[in-house]
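Take a look at this one chain, the form predicted alone, written out in C-alpha cells.
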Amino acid sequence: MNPDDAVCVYGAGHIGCYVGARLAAAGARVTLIGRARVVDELRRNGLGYSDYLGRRGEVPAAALQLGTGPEAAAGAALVLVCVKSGSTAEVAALLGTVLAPGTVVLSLQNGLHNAEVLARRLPACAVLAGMVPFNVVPLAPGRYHQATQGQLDARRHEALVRWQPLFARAGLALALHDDMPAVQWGKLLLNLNNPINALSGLPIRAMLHDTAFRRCMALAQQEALAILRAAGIRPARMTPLPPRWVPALLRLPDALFLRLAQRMLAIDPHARSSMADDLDKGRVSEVDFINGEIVALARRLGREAPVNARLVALMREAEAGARKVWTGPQLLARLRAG
C-alpha cells in the first residue's frame, strides 16, 4: 500500500474492529483507535474475523497500529468512524485538532444525521456519509463474526473511488449511492428492530421464529413507513421486498414467513442486535438515533408515532435498572396498549 493510503479506523467496537481486521486482512496499513480496554484486549489476542459464509482471517497482535486518542489518526488519508451516534460531536471535535485538509472521513454509524455532525466541524474535510447493514457479533476476545448478508454503503463522492479497491480486495464491497439518505432512511426501517430484538433476550434468528416478535416488528415498520410517506420520504429498498411490503411479510404463518425469509436474507445463529449488547453491558444505546428520529419525525408534522414512543420508553427504563426479559406476546400487547 502506498503510505498516502493509511486508513484510520475511530471507534474500535464490533463494526470498527470487523471492518479494520478486513482491510488490514487485505494489506492495508490500519489504526485501530478504541477504549484502552479494547486496545489491551487487542495487543494481548491480536485481531480474527469470520462471517456466515465462513470466511476467516487473523491479523496478529504484533502487525496491529492501535491508540487510544485523536493523534492516532494524524496522517490517515481515510477515518472510518463508527463511534455511537451520541459521541459524534465530541469525536468530531477531537478529530479537528489532527486531521489535514482534505482528509477522507466515512461515517460508518447508525442513524441518519452523523455525517451531518461531523462535517460542521470537519469543513477542510471530506465528509460522507455510509452505512453498515449487517451485524457484527463478538464471539472472544478480539474475534469478531459477521452474522448477517450486506455490503457496505457510502454517498457518491470522487474522492471514495480510489478506495473500492481496497475494499474489494478486502471482501468489503463498498457500493456509491447519488441519494444516500433514502439508503439511511431504509436501514433505519429495519434497525426499528433493534429494541424488540434487545428487550426479547433472543438471538434474532430465534426471535424471528416467534409470531408475537414479528407483529411487534410490523407494528413499528408500519407506523414508520406511514410517517415517512406523510413526510414524501421514499426509503431504499433494503431487502428483496419493498419497504411497504415488509410488515406483511412479518405477519405472515410462521411456516411461510420462514419459508420466504430464508431466500430473502442470511442470518447465522450468532446474530443480534447492538442493542441488545449495550443493554448486556450497560451501556446507553443508539435508540434515540433509530426509533427516536421517527417519534420526532412524527412530531414535526404534527402527528405521532406511539409504538416508536413506547420502544424507546421501554429501552431508556432497561436502561435505567428496570430490564425485564419480554415474552412475545406481553411485548406485543405493550405495544398495542392505548
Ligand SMILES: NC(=O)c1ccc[n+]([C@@H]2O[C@H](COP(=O)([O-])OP(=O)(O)OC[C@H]3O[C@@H](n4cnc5c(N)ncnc54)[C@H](OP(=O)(O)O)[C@@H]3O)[C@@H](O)[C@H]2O)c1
Contents of the next structure:
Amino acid sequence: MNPDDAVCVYGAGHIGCYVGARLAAAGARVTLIGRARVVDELRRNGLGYSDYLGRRGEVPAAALQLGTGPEAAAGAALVLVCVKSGSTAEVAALLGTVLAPGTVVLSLQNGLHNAEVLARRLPACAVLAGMVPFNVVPLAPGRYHQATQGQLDARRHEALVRWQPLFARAGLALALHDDMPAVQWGKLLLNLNNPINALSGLPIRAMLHDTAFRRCMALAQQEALAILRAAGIRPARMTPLPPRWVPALLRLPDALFLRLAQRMLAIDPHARSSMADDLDKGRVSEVDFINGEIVALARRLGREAPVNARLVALMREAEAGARKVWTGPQLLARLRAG
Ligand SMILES: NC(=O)c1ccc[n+]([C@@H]2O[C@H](COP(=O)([O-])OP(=O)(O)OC[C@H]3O[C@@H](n4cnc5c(N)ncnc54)[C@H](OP(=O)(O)O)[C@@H]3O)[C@@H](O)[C@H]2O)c1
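Write the structure block of the form predicted together with the ligand for the protein whose form predicted alone appears above.
Let us now look at the entire complex, which starts with that chain.
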C-alpha cells in the first residue's frame, strides 16, 4: 500500500462506495466519509463491488478508514466528492476546515457547477470537475454494482496525471478532457431522463421498452437541444449516436427501436436512476441541478423550456409526498399539456 495514494471519498453512497471499493482493491489507502448508518453498515459487512462484466472484489472493513466528519479527510492527497449536488456547499465548507493547500479535489457529481462551489471554499486546492457516466446500484448492505459501461471523466489538469495509473489499476480509467463543460452538458442531456425514470417507478431497461416513456425522454431532450443550440453550447457525444439524433431514435416504434438501440438496452435489469432512489428514501432529488439547468438557461435566453419545467414541478410534488407512479401515456399527456 502506497501512503502517497491516500484517497478520501466524501459521500459514502452509491458512487462513493463503488469507486472507493475499486481504488482500495487496487492498493490505495481509502478513507470513506459518510453517514453513521452507512459507516456502521461497512464496519459490519466490509465493502464489495461487482460490475456488468462479472468482475467482483471484496475489501475487508479493516482495510478501510471510515469516518463521519471532515477530520477524517485531513491528510488526504486526493479527495473525491461524491455527495448529491444539494450537499456540495455544506461539504465544501467542511473540507475548507481540514484540507492542506495543494490537495487535489475531484467532484464526481452530475450537474454543472459543483466544482465551482467547491473551488470558492477551497481556493488553495486544485479543484476539478469530474463525471461518472455509469450507473451504480446497491445489491445488498455494503455491496455496490456497476450496472452500465463507461470510464471516469475529468477536466485535464497536471495534478490528475499522477493518479491515472491508480484509476487504471482499479479498472476505472480516468479520461482527461480539455472541454469538460461540453462533457458535463452531454451527460446532463442523458440525465434529463432521470425524473422520467423516477416517476415511472420502473427500472431503466423496462422504461426503455415503453414507447410512451421513450417519447417523454425524446421531448425533454429535444427541448434541451434547442436551448443549447440557441446558447451556442455544443454538448459532447456520450453515446454511439450524436446527441441530436437521440430523440429520433427514442421516437422509433418498438420493433425498430429494440433492433437499433441494443447498446442502450444493454443495461442491468435492476438499474434505476438515482432520482428514483431519492424518491424512495424521501430525499430531495437533484432535479434542480439537471432539468432545472435547462429551465434556467432558457430563461437567461428569454425563452421557455416547458417540458423540463413540468418535470421539475412533478418531481417537487413527488418529493413533497404526492408520490404517484405514472404510466407512460399519462406522463406523456402531462408533459405535452399546455
Ligand atoms: N448513483 C448513480 O448511479 C450515479 C451515476 C452517475 C452519477 N451519479 C452522481 O454522483 C453523485 C453521487 O450520487 P450517489 O447516487 O452516489 O448519491 P448517494 O447514494 O446519495 O450518496 C451520497 C451520500 O453522501 C452522504 N452525505 C451527504 N452529505 C454528507 C455529509 N456532510 N457527511 C457525510 N455524508 C454525507 C449522503 O447522505 P444523505 O442521503 O443522508 O444526505 C449519501 O449517503 C450525484 O451527483 C449523482 O448524480 C450517480
